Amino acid sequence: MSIKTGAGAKTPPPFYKRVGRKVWLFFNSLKLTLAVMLTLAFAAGFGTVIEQGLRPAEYIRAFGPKWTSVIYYTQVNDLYHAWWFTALLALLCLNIIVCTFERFPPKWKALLNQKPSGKFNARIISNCSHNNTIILATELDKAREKVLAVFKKKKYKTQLTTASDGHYIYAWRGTLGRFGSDIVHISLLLILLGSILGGFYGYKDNKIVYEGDTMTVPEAPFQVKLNKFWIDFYDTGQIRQYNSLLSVMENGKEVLKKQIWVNEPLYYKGIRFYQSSYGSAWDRIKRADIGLLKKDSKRIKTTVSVDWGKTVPLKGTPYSIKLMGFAADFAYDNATKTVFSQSAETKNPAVHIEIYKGKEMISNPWLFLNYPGIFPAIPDSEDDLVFAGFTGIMYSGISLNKDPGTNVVWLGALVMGLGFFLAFFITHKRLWIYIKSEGNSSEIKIGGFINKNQFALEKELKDIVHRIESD
């Protein structure tokens, strides 16, 4: 079997050619586009609702065995690191590139290449959507010698071509306004990039610190201290800011102190640090008042403040006590027999401290603020000891973010504005102009087309026309 082919039969692409033509159409879609978009927003709505970055056992309590483990299946608990996440981001960087590709080298060949003049005839003015006609009571040089005169001081360029019927004059003006939408295609990328290398190199966290404490920094060669934590309010008794006193350390030195408050943070080595929250810590105090009675009776005779994590002896009896816990709204976990606070609000305060005699420790009990003499804290004593009350200490909450493409998104940001901005204020505009003696007269023949604002060309072409009538 034999196929016969005339002189004129096309041969048909090879098939390497028509399987990339295909590939290139796909990723030349707009259906692509909106698809990759409205799936990215799906999924960020999922990592909105499920919060990131949580311990297992967290997400059990939440969701249950069963979804946790789809989450986890689905790395929807790290979504902006997930893999499938990632590769949307990468077929939407794909799309935007052919998308670009494919418009670019047209519109960059009309800015190098613009219409000579001399290829059209008065004809291209009649079908113009705006055109106007003048007769100048002057000669066919003079007339022309005006026109161009208008369009220079309009900001035109133009093309003049002289022929046996006249001269033919091709003015633009805002051909850079046609590259506004390739701009902004190139901000996405950028802001894409931007995204990508803050999701792989970046991370955010947060930190609960202790006025005195210092914190470790996840992957950096510093560490910061927290000297000093206040809050300052208004003479009306409202919270007016609350601050924190940080210092840098390096290798045990402080190389830079500032002051954080909200929407002013620390900067540095490509971290910031800042304050996101403060309240009263949970599970320690500054100070604890320790009341001395009598067993059979509910007189404290003599109260003692003892400081955290310090040994005070109690005056006037062999003991010494010592501070070593604190829970704010006591509980206790018969499984696992540890005792731990339910919530961060002083319903059940209790502390938990060593009673020595001597050098030996003869009772550990905790004492309950609500409950005092609950549990006898001396054992075979008539003293009894009672929690009469406590100094808290403030913590201040550090959110710590460190996102390498910070600056390229920023400048994907300037490039998309700029992209808009050619967009929607610069517009191409293109005029023909055909100009002809009349016996003691010229006629002057103007058309145009706009690539959007129809109106605004209207209202350029009157002004032109006015330009030229005038003297």
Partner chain sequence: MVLSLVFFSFSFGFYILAALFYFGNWTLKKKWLGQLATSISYVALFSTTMILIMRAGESGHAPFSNLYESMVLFVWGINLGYLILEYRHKFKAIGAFVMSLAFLAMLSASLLPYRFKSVEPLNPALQNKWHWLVDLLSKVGLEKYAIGWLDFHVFTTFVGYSAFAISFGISIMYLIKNRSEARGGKGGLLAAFPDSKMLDELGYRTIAWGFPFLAIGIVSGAVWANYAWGTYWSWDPKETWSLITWFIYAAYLHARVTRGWRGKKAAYLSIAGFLAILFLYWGVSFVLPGLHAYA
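What would the structure be for the form predicted together with the partner chain, rather than the form predicted alone?
So it's only the chain below, everything else dropped.
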């Protein structure tokens, strides 16, 4: 006769519950934590060995076509954003969440609402890794008062149970230290949550703004104007700092003015503005100096400064000049018949002007700073115009970042600090003390457990014993 076939056998839980239990246990396991962390460490390290984000041709040159296809198939070229890497990170998060759910609530109940069972078995003391016995030449109740006073002074919580055979004291402190690891885990989740929030509800953008121009800000009821960009130098000539002077404009009115630099963003209504790059404009300038001379002479008779987009009369002549365009590194595209700048450097600066005689436009040439007079500016005339100099415009590269998760990340960082402090520097000490009468004196037995740092307990016990023995 087998017991198993008896009528009292439990019906097995339904299939989905068993699977659910198994999945839960899988995510709850410490082995998973270790496996995932070490795999992540290895994979992340691999990502620094294979250069990330190259073009296919470069991978083929370095690894050959066969390995390149492997690299693309496994997304090793963008490893940190590969689905499997993200999945590993998600697995670690699930692991943390499940472990926290599994461990935190029971611990909380057990530790904070603890009701020590009163009288305990005195053998618990001799089972402790650290224990001491003291003989005190006083009667039982005085010994008890002494012990309680020492523990009170050392900020222990105590619970006293008096029985016929003596006093039983349970003393403990540092309970919060047991929650340190949970708090660190929660802080990791908070930091992650913050960065995900930022990813979903925020945005990043890069803008180039010329001095004097105003940029629009996405999803915001204001604009930002760049008043000025400049670079500070140390005496040695090294760059000290890049600066932009920004104004926040609302309905055409300036509501805030702030100088930003690297490490010092402007923050306005949830959006940060960072100094990220700079340069001089390649398609515009502040003003150009145009000189007038006779075609057969090299000597400039008069010059005039023309502001961008403005028309200025050339004194003593019938001409006026309008500044239309600029190219820092002049190039001409024959197919589209357009002028462009082939680089951002001022290798071959040229201005586009319109020349008026009275009201009538007589010519609209490009003039070259490096090649004065190669093309006559005014057809059929003794007079010629040359491009004599210019004042450029700086632009400032501003990164925009709207990140509603920042505060959550901050909170997470603070919580993490607290968690580490509790986890590593607050130890949970539990002591059991049994005092019994031995003739005219009392025998005190003390034993204790600590959750970590055995040395600390050893030292603590020594100190407690010393305090009890001294007067």
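Numbering follows the first chain given and starts at 1. For the two forms, the rigid core is made up of the largest set of C-alpha atoms that agree within 1.5 Å on superposition. Note that the structure is a prediction, hence the values are computed from the model and not measured.
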query	finding
C-alpha of F200 moved at least 2 Å between these two forms on rigid core	no
Large Cα shift (2 Å or above) at W410 between these two forms, core-fitted	no
Per-residue C-alpha change between these two forms, F26, threshold 2 Å, rigid core fit	yes
